[in-house]
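A single chain, nothing else alongside it, follows as structure tokens in the form predicted together with its partner chain.
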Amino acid sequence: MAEETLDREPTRRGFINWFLGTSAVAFLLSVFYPVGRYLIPPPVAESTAGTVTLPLKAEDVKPNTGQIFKFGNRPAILVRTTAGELRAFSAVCTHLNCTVQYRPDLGHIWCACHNGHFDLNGKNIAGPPPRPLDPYVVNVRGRQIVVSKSA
């Protein structure tokens, strides 16, 4: 009896140590794996707080066109005027919050919901909208277009 325990003890202890060691290593891996992944920079390198870098190249925005993009959680509109200038505004109509669009035929911004018109300074020029659209600042950095809230 005594011999048997003596005999079995080392292998059992060995097994427990092996088990403990392996699971401890697995445990460490399960801690360091998420931490490692966390530290790898995500594909979009920066949060879009007060500025957003548009997923468009400056030369791809043709004159006399407009484009909606996401600014924070709300839509905004980027317009290239016929003169080639880039401008950006909040795209939320100041009347009943429809999303406005650029009308190449009119050469200004238009809200389809109730025929609201805004000029290229964002000013409400006709129709129901009571206030101008909020303007944003557009900068071109190399080929990137960076839009930010005005200071």
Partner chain sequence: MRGLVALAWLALVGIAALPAPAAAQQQRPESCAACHLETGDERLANPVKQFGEDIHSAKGFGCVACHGGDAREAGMEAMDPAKGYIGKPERRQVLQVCGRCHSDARFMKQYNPALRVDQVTEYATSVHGRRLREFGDPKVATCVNCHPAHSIKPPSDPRSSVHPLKVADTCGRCHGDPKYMEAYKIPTDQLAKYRQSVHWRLMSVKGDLSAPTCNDCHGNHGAAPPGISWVGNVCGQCHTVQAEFFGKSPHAKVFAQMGVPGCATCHSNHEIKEATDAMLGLADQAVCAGCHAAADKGGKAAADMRALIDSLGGEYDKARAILLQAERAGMEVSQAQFDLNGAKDALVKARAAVHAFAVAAVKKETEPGLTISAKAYARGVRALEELQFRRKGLAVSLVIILAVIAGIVVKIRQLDRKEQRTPSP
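What's the form predicted alone like, now that we've got the form predicted together with its partner chain?
If you are looking for partners or other molecules, they are not here, because only the chain is given.
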């Protein structure tokens, strides 16, 4: 009977084994949890914004210039061509989601990440982008510029 009570009593060796085991599990969790969160990011809700009124006035956008603006939670680009026409596109490159910019010296939209080029219709003309930029509809109402998703 005395031997049975000795076996059930906690020992230093048992405590150290338990402590080292839980420490190892805590360490592995602290390493693999952030890695897992990085590899599987949480879902981000898509913006439901269908129309944006820009803070710019139509006459402030000069020919052969471009302006980045926020369309919902994504960047977009407004371009005034040399002929004076306003055009808008998603400013997210279709290659690796970099933000594109208008280059007046080239006369078209350019992605600096991997030297992607888009014409003023949003069509990919050079570099690695696999498809054109998403176009938006531009309307000038009085002095305001209203950009909306195409139907």
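Numbering follows the first chain given and starts at 1. Just so it is clear, the model here is predicted, and its values are computed rather than measured. Just so we're on the same page, rigid core means the largest C-alpha set that superposes within 1.5 Å between forms.
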- Query: Superposing on the rigid core, do we see a C-alpha displacement of 2 Å or more at N17 between these two forms?
  - Reply: yes
- Once the core is aligned, please say if the CA of A26 is shifted by at least 2 angstroms between these two forms. yes
